[in-house]
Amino acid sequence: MTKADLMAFMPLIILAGGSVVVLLAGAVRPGGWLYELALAFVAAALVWTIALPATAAMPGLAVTPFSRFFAVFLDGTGLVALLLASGYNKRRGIVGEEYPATLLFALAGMGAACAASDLLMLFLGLEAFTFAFYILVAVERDSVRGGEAGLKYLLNGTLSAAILAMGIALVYCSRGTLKLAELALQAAPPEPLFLAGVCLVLVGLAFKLSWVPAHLWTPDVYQGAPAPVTALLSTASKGASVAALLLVLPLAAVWRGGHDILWGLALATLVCGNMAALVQSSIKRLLAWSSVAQMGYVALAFVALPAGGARAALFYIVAYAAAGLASFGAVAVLADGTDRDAIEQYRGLGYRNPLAGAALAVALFSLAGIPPAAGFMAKFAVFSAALRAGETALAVVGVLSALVAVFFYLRVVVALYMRPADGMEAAVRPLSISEGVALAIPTAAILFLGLYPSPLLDLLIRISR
């Protein structure tokens, strides 16, 4: 490895090394500035990626414009998640170096998955961050619901890992290589063994993306995990999984069955996610089912891949990440001893805590696809790609699903601003500076991308070619 290669891979090295340093710092000085130290490592990786763009390759990994885009995306979400967690964890008694160190390890795993150049490194990256989330979901030791969520995520995740590994093994048995570039360029007609492997890989990734029918873990895990963990799990991990799927889909480019499988997954995910969200009284479960539905729009973009679907999927995941961070961030900052989980507990909070209420409302408008939020432009990009690809029926289902979703998103906004609080409601705790910044960043991103999406769309055209 040359010095230039080392410089290109330095953001991953910073995150992985930072995870070890935070663990050691916690052992030397328990409770001392660990979140600030973790923030410094994530910020350093982010600045390095932006300030020193470079390309490099080594066995299993390749730094490309595509991987650098996702590095910036992941580090940005990691920064917001750490800002949210620093105060939340202190209030909930989640102490120790495990949380910030594991979060850094998760970011390193997601970065490795996005930079993978062969299926083995892709698998290792995916399972590295999934393993980290097994710990983060159940990090609140005294929470019965958190322990249940951790166990459910572990059981489903290990099954997903086994399916993914089996699929990779079948692909290797069929083609004799794990390199993604070689697999995509092989002109041999897809034989049954290869197609079986590709299908198993798609099933494994469907779990990461909460696509129906591999979605049932999502509401229980999102509800049971600490809100800052859910904010990162619902955004960064979804982004890394979208990147992994974009790396894998060229393997099935010549197989019509791949299109049909994605079509069915998109249809089932759109309908199931939005219908289930209609009947939720818990805001975290509502946002969980909303996450399932939002990933249905990403699946719709993948169906339209030849007609600009990759660009639409990437724009959608960025817009969704901003909304997810803002919504779960608002839930996190409004929590004291316990999370405000019932929608009725948010009555009047838009006036009693204006910043958190505004962030949550803007995020919900974006998820519903109401202009001028980024979600409107994201849905427009997805539907445009679907119509260009001739997927009119699926686009109509997507539009109808979006109309249904407006009801349950606005139900929360109505509770925030149009229903008075009960007379016995306790005073709302004022937000700290870190919490205010953590909410302001994704909220500003939602409005900026909704009003001025061109710079990001132009960038996505260049990196998705």
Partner chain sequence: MIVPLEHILILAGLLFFLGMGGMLAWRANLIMMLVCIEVMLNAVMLVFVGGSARWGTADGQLFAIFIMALTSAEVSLALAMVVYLHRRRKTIDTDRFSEMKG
Second form
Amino acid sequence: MTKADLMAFMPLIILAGGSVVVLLAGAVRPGGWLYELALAFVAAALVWTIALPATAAMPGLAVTPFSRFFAVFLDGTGLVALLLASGYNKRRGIVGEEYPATLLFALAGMGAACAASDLLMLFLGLEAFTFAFYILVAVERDSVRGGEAGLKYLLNGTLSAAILAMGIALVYCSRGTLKLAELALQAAPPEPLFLAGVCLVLVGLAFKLSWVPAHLWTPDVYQGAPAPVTALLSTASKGASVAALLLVLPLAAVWRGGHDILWGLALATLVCGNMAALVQSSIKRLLAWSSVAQMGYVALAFVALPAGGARAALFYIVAYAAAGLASFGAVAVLADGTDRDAIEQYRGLGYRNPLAGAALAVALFSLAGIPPAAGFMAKFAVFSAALRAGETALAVVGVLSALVAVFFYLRVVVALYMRPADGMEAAVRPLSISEGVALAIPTAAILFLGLYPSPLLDLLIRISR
Amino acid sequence: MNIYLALILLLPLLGGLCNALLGRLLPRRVGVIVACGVIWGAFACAVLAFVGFTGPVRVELGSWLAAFSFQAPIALYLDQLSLGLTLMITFVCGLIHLYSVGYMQDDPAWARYFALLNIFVFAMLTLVLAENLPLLYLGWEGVGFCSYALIGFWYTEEKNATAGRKAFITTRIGDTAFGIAIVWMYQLSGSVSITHLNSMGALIPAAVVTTLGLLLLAGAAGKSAQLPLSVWLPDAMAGPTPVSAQIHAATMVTAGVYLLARMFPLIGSSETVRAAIALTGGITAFYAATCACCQRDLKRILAYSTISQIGYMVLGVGVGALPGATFHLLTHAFFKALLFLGAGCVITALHHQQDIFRMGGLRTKLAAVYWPFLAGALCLAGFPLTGGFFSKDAILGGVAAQGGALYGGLLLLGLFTALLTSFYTFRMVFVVFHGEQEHSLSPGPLPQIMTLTLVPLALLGLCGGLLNLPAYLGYEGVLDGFLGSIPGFGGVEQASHADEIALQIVAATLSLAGLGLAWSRYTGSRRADALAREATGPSGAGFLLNGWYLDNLYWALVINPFNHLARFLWKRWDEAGIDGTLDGLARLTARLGGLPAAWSTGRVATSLFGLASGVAIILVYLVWVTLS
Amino acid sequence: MIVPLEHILILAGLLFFLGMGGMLAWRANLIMMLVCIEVMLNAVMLVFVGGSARWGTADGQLFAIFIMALTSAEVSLALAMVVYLHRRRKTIDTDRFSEMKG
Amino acid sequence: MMADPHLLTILVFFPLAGCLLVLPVWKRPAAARPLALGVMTGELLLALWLYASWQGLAALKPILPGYLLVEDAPWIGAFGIRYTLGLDGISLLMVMLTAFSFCVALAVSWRAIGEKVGLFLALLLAMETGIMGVFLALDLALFYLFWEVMLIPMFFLIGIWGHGRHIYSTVKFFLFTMFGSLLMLLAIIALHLLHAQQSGVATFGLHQLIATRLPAGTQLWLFGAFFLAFAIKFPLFPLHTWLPDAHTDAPTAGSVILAGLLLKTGSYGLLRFGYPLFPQAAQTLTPLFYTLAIAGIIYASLVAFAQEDMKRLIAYSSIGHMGYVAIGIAAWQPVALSGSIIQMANHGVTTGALFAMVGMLDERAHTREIGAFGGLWGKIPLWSFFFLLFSMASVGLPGLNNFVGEFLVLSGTFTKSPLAAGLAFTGIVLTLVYTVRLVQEVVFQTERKPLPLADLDRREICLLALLALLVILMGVHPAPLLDLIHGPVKILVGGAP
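Moving from the form predicted alone to the form predicted together with its partner chain:
Shown next: the complete complex, the earlier chain at its head.
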């Protein structure tokens, strides 16, 4: 490992090391500037990644434009999630160093997964961040729901990890290597053992991406976890999983069945997610089901992989992450230290807390795919890819389910702005600076990507080659 | 000439706008003077135009509708026909405006009244002077609107407002046919200029000409209250009486006749159209005359008589006796305006009493009204040597000249109608003015201007025959000569002089017979008897009183179904049908949304099962793919 | 090779589905579910070791060792969760933790 | 003559800039109102200035034939989307209508909107940008973007300041339009891909895409999607049911904009994009189009007759009036098309005015039920006068504006389809039937309920007088507008190469 390699891998090291440092600092000075410290680490990793465009490779890991893109993406979301969490956790009595430390660890894990060049590192990265999320989801010890959510996530997660591991094992068994590049190069007609492995890997990742039928944990976990955790879970972990899937999918590129499976997954996910969201009364569950549906569009992009689906999926996940951060972030702010969760309880909040309300509304419009929000460009990219790939039927289903989605997103907007607030507490907590920044970043990203997506699109074209 | 024509139109328009916009600010006297002044100014211009008239002129004042081949500029066309009508309109309307000054002296809404009256004149003149059909249509609809607004002038009473609405809608049904005819002619010739269209006759297939003619006839029937669209005119009497005189007797209602005459070179080439026009006119004349015999409202009698007289004119157009029809149009304008104005005097004097059975014996008390009124009645009844006698005879002569069973029948019908006309006219005169005064209505004072305006009209009505004396007197009629050069007006088939004299003798006899019949029934000793019998409503009178129950027929056939259909479509189709379906669809979607949501039971085993089932499905699929 | 790869795979497959089935069936006892997970992961390790033997590379064995590490971490966390939940509800029946649904 | 194409960008985004200015002071109506007024007036002046100089601009012959100004810049290279704005006579007419309608909307809500005034104005301004964009975009993706953007402010406008079942109505409105436009989005993308396949050029530019050769079946599908989106906006029977609800429950300004502009985007889209892109498919679907339009005219007129709420009645009348625009486009013939375009402007003015007037009445009486009024001529003569005038314009009385459009439409249509034109003529009677019923029951007869009504104030008189002047001017002297659209219509009908 040369010095150059070290420099290239430094962001990962900063995050992992930062995690340890925060843990130790918490032990030394409990209640100190832990969040700020963690923020500094994430920011450092972010700046490093952007400032040093290096590529490097070592066994199992490789820093490529692709991984650097994801590093920026993940660190960005991590930054926002940390900003959100600092205030939220104080209000909810979540104290201690474990939160920022675990979060840093999760980021490191996700970064590793995106930079993986063999299946072992991929697996370790994925499981590392999932493991971190087991903790984060249940981090609120006083919350009944937090515990329940933790349990559900844990059991589902371990089962899917087993399935994923089995898939990797079968692939290894049939090909004798774990290196992604070698696996993708082999032109041998895929034998059943290999395909079974790929299929199991797909199911394992489907869990992380909340694809039907591996989606059932999503609403419960999103609802039970603290909102900033949900914000991170629904964005960064999805992003890392998309990256993982993009790394893995070339393995089955020649197999038509992979397409068919994804087709079925996309269809089921689109329909299930959007339909189930219709009947929700809890805003977090609604957003959870909507995130299931959003992953359906990502699946649609994967179906259209040969026709530019990769960059569509990447753009989609970025746009979705911005919206997810803004929406869960706004929920974290608007919940205001209470258990406010029913959509009904959001009546009139758009006026009582205009900035958070606006962020939520913009995010919802983005999720609904209405311009000028980024979600529109994302859907545009996905539908373009789908049509180019000849997936007209699926595109039409996507469009129609988007229509259904508009309805439930609007329900929240309606509650925010159009229903009278029925005499609740008058005092409004002003937005703290960190919350303001945490909401402003994704909201600005949504609008910027919605109006001028060119830079990102060009970048994606370059890295997805 | 341009300036005269422009002024003829602009003066009434400006007067109308002045009163409409500033009417509330101006003192009454100024407003009234403006209103009357502009009309007389227009008349003066018309006279000047007449003096300077050497031949038809076309004047383009500005552009209006101009899109590609569709060119309808604001262009006027002054020929003998439009010039004659313009003179008549400005003159009669001028008198009626003067009359209105007296009639409306106590009404606070005078500004609205005069504004509408002026705008009406503008629209009517536009109609007459228009060079192209869209512009004619502008006038046509404009007079319709003014008629609507003036019928419902006293809007607080629902009856009046409803009458206005009825008039507007009924005439618009005809207008629609007219509109279709216009666009059709545009499609055929690429032009909407009247002169151009009239020169196209030969190039258009006969069947098309027939259809066009029937459409125009329908348009004319609406405006001129011919069957089957006649129902609005009797109700239109709800408006102020000068309005009835101006709009519903002298000018607007004859617009249909004008239209048919104007377009005759085009549509007259179709035998069917001519027969249809003649039939419509003849039957309407008869129909309205029968109805007039039993009316007891003074203005309704006049309204039915108007319908009947216009029926004659239409009949005249149908047989190609265009000069005769125009002649009758002019004399009718004079004497019918006179009768309405006279009736207005009577009604005003009797404090808005319109029931003739509650009048009587007014001959002496309203002598200044009686004599002009009598003059008008003589004209209407076709009393020998009055204007109405000659003009009606010109039409009947035209019918007689046609020959054949159809026209023979129409001639007989026309003659019988003449008898009826004479009868109901004098019934009216005798019941109102003769006998003893019923009840305790004592006539109040009348503004002098109201009675004075009757005189010129009476003179014109009585002497109107001089305009166009019959050919057998040795020289060509003034009007015939004047109009003869217009396409379609010349070369009218003339009955031989002997026939014509015979016809006139018959007509005169019938007129006198009607007079005698009315005299014997409504004067002297039998008067009380007749009045009592009619007041209780003899059998069959209800049929005639209600205009053959045409209104009821329309209610049953059109209006009620329309109301129900409208409500049905709204409630059952729009709200229950379309919206109901969509709302149902939304509910169904929400229901279906419950399914995937119900899958999420909250038990962790369910989600584990989901994951496992994913594995199972995917592996089964794999096996299936591998095996097949 | 002493044991054919097919046999290893069949055994691993049996173990894997046994574990999976057990996990679904034993939902009344969280600890048993964790045990079943272990069974599944053991099946995975078996495949890795078998693969490693087939290709003569150490990658599979390495992976198996990592899985062991991962498993121990997971189990420790899971047992902490068991304690935590038991303290709250006095039960480790997972079906009882179904407050959030729909 | 300065012919800076950036004028178009200014035209589109000046209101948005105004919106951003208003937002910070959204809690201070006294500051927000004049600001919004200034921006909207400025926009109107800009539009009028463009109109005043259109002949000069036309002489300059910009890149695209028939266009006065064209602005083109790369935007999203990866998708082949460009920022292409173009102004021709038709757009200019619509731009003027837009700028004007927004001034009207502002004027009618000057006092009527008392809550969250700044927000209201900001939304109005944002919407103005969206609508301007729709009328100027020449890149299909850009067009779609504006097409959707303009919905959002309207959604809030109805939802926040509406009355009655306003939430139901606004959601219905939004979903209806989204339904159509989402399918159109797919069609736009598909067209783009087909063009790219044929020519190797990835573009959404209208004038490039027109050249795409499409098999009949594909063309039909794509046109169907476009048609659906536009037909919903139009709205054509039976896709119209969002409109009465939206109109009835919207604040007055919302109704003015809805009737004046949003419906026009449907017709505009059809004639700017739908027909030129898919001429054969349009030809095939013409009978359907005629049928729906005529059914709409007759049906809406009948239903309007049965209404009890004034706004609802006028809303249904809108459907009927737009039916004429529809048949004019269906005929695709120069005279009819000119009529349609003029009718779009006319309807915007007339119906906008009627909605504004009902709004004024509602402000005073707090009811819009026809049965509550009566004899208003005696009580508020000025209001009644204007109401009668606009009603008469709406029934197509010659000399007033609607007649021009309707008559040209019918004349042109008759040359193509006598049957359609003939049937459409019946609408003229039906329109009169419900309009005079409305006028009679509200303006005439006697007062039915004692309502505290004051006649128009100075602001309202000025506004209505201006509208009335337009109604008459456009009715008597439509030539300048007809000249303006003559060239573009000729190009449209000349057929795409």
